[in-house]
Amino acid sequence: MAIEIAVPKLGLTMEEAVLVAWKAAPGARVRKEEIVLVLETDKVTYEMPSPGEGLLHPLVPAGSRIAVGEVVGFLAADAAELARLALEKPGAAVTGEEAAAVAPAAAAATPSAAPPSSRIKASPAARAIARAHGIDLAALTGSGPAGRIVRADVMRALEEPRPAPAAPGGSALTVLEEIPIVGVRRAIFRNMHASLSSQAQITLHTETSAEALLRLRRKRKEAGAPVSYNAFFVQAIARALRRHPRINASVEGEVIRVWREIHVGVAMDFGNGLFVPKVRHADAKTLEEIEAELQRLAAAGRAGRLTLDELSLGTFTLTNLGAWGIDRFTPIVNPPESAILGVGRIEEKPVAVAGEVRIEARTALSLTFDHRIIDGAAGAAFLQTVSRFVEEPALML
């Protein structure tokens, strides 16, 4: 019996994707766990392995946009079968609502007078996207070998905002550009909206010293063994989270479920979007081993080589701001997730203490989170934990 190709939920968030290649011919002898295509989300691209071996048939054209669980190929198990597969259901041919989402834009994108993309040196997976959002190729300036144009260079030109044309005669107001939301930019858009419009959210405020933390990070780096502000603070939500296990939940239908697991994400911004990759099993790493991972994530998120598994199936989340002289912000939790830890600058501030005051460094820190499911005392108590590792790490110990 044949072998259905599925399009796997690859995240929570996750509805559809782009086929953007195959990785072998029809009618080739696909082995199991060979990859068998490479599908692109709003965040990564997934090379999918082959669910078992037999000979390809592919339903779906490559720039296709596919539904979660569809299935867009089947393995044969013989010449016989994928003979009656070709007959039962023909492949690779574009269906008419595809054709009728795809083909105008790309004839629209393409002037009469460019050359026949064929003729153009690109790669398929850049083919592929270009056809998918009606990108002319022609239009681009390949980066790779001998000018070739590759998928960075598409979706470079997806990124970009596009001119938009002026207001008619007599408007109030004049569009100077138009920037499409797509790629990093709509999973964004979503899951910021899924967010607020989802949730019940309340932001708590405070404020405390970072005296201690500054000596800890001075003698760390006088040891060689130098840390970010990032490590510690995931440290310190880890080893609070267990202290306040609800926290460390999220909603599924009717039901709070609380997670043992600890998967603590950083934001980060590459200047393409922000992403949230996780530390896995926070709780159970150093404070060396913390940021270790931290410097491995962020080199794999400057290279664009950030996997599925290190983007999603987090449990909370944290933003710092401080880098940008941010002194106190509200963050907005990540979904599923149901709470996220907003960390200001370092500032030298006049404290009043016993009666004198007294110049020292001090940070906010804002904690939101969803009030359907996290009272505001748990939060609160959440929250002043944090603040103590924070005035006082050897706590964490």
Contents of the next structure:
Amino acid sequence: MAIEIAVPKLGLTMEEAVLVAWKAAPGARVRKEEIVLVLETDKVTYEMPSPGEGLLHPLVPAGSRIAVGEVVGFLAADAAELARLALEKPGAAVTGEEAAAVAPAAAAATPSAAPPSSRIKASPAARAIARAHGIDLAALTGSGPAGRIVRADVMRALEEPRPAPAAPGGSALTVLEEIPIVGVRRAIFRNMHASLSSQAQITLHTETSAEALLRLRRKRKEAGAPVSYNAFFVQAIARALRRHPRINASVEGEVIRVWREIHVGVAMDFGNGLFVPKVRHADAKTLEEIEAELQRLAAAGRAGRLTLDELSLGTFTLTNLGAWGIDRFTPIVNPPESAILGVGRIEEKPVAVAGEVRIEARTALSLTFDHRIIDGAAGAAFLQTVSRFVEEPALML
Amino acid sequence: MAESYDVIVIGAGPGGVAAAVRASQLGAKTALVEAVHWGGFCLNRACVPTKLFAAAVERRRGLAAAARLGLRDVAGEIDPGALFGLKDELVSYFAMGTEGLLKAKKVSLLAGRGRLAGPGRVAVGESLHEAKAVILAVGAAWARPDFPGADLEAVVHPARLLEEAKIPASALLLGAGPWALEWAQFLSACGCRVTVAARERGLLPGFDPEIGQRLRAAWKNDPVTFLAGCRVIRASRNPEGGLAVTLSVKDREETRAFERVIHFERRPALEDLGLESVGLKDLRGNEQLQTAVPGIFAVGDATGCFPDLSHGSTAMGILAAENALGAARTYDPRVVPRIAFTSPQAASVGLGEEEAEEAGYDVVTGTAAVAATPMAMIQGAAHGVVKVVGDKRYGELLGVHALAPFATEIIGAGALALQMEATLEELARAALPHPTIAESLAEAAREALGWAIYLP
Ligand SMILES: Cc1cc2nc3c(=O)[nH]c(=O)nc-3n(C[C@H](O)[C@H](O)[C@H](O)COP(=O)(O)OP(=O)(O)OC[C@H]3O[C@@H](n4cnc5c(N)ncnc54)[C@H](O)[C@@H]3O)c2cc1C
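Got the form predicted alone; any chance of the form predicted together with the partner chain too?
And the full complex, kicking off with our chain again.
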């Protein structure tokens, strides 16, 4: 009997998904647990392992919208069964670049093998950095001995986005790449726009001392339990939300709903779009627990395994661009939430204290909120609380 | 008689020799100018003689512990006279070897003081030479300290001790850098009462502080006295011979008697070099080792880019020769290891933990205690650590630091790893030979990654 390949339900509220790619060509042998197709909902990209072993008979082409539970293909036990299936359930011809790309590889009996990257000469550090940022080493020129790609080459590629080649013969523009607005990108697209068109957003900026934060991190590190900046800010936000519950709210129809739960989302970028996994009940968690949760979410994100449940139902968002060397910026609220905190980099600056100039590590905090439901003073009070917690973490206790 | 060259190198220390040989290898008509001795300061006065002494110190320690290994009735006292004799023999052998090597590599040797005489021109004694590129590898010169009494005869640099070939009864050594500490151990092993006075708080400034701290702990029972945060206020002649030295030790003044005060500071040897003829004030260069004047390169101690290290000079010499002939390579001082042939040895390459933090890395460190490993036990080494510094974000290796027997050999692996831009992962998975001290390098990397195998 042929094995059915059906779309799994990836989260509580998921109803449909896009089958973005088949990872094996029609007729190719797929082993159990090998990735057979890629699904994308508006929140996650999911590489689906094969439910069994067999010869692939796809029913729907890549790019189709499909409902949860729908059978999208079969795995035939042998060639005879495959032939029978082809007659009984003629599959939509599998077209699209993905299938074309895997076909030759499939012929070579290793369905999803990528070209061996070890052929590119690159230092281990260069590889690690390129991997972290999704940079294609093949596109770089190495400046190391014998053309080896070294760290500096990757850093350069990171810093200066490669200029688009000048259009041949005048001012016409040529398309370098077309990126379909689907899946995660479509969700970002929709949410960002919905955010600005449905709310009256205003941003307040402040700057605060990061000395205590740096000290705390150093101490934790010495104690063998290091914490990230994000974990700290999540805690500061969660504790501040408890004191200012009205910030933890959404507009639903004609009412403002203030939430009891505090679920703080943290914007993360794994190189393929923006994800905002949530730290649930952040106000009830210790710094260690928040740190552990963030690490778990980040690992899941990197592996492309965040579930819909981990990505929905947040009440507030943290977005931290400090690592990118951004001083301060104006974040956009992630609806239906009503507020978001943006954190800039920590930098030493001269500050005047009691008539004296001294050098202090400072960081900028920017709060954007929906002015329809949160008044300026309320927003400012919340931001001030967060700011004081950053300045003096002991106040949180 | 004016002769025209592609490259003229001034100074035949490690930097100059490497530059001249490399230039000649690349087909350039090359001359090397040397005023005093082929092989330079390193071979004749510094690295080679003091490493011979360090070997004697180490061997003597080994002999003291020989009974443990079942060797009966061995003991060793250092006979400085014999050692100085061997030193002369070795040094003249290597100096001759250097001269022979240079000739074999078709480098023209010009004995005498070299001086810039305008762009592209070098005067040696009476004769004037022309060159398309000049590489200055003139090294450094001793810088006398500036406390009152520093000009007294008994205030000397260590090369003077080599000339005297005598061990003083007592000595005050200024500074706690590697070369001072090596001399301290040697003099002390020869029976000299040694005091080391350093402005800094710890031993081996510039190394990862943990290395200095551990060396100090290892020396707790050593007869060398160490005064931290100490400054010489003045020195004067003692009526009964030697010097009366007034020191400020942690803001308290005290006067002590020493036969000799030994200073170690050196500054680029820029005197009478004719720099003004080309409009240069110093020899600091760009990443490609070119000075502010095109066509004039500088390498080694002459650049003033301390720490002063022979292998750093050599690496610079090779690069400067290539760049003088049209390449555009850059010099990375970060991958040049610092070393101290103390007992136990210390070595350090790349960034220390604090340096890495200051540079903004999300730092992770890993250490492996050496003393508990089989080879350390076999060697009877009671102290030692190998420490790696890495960055969390990409797992990059940033520094390797060691205090251990053979640390100066082991650090070579660390230097190579850094130069190849290794990550902690590679180091952690290196199959380093067992039993060796070096295997702790992989264990330290594993510890940094959170999976040390032998850490209980
Ligand atoms: C006590 C001591 C121990 C040391 N031990 C070590 C060690 O173990 N390992 C290590 O790596 N480093 C060691 N160093 C440091 C090392 O000696 C120097 O870094 C190294 O010698 C620098 O090499 P260089 O080629 O730049 O210059 P040098 O070795 O100083 O050579 C410069 C040469 O230029 C010549 N010269 C100068 N001016 C002129 C001129 N105008 N015309 C012609 N010739 C000229 C000089 O006579 C000299 O021969 C030690 C230093 C000291 C003080």
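Each form is matched to the other, and the largest set of C-alpha atoms that superpose within 1.5 Å is called the rigid core. Residue numbers count along the first chain shown, from 1. Note that this is a predicted model, so its numbers are computed, not measured.
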task: Spell out whether the Cα of Val266 moves at least 2 Å between these two forms when the two forms are superposed on their rigid core.
output: no
- prompt: Ser50: with the rigid core matched between these two forms, does its Cα shift 2 Å or more?
  reply: yes
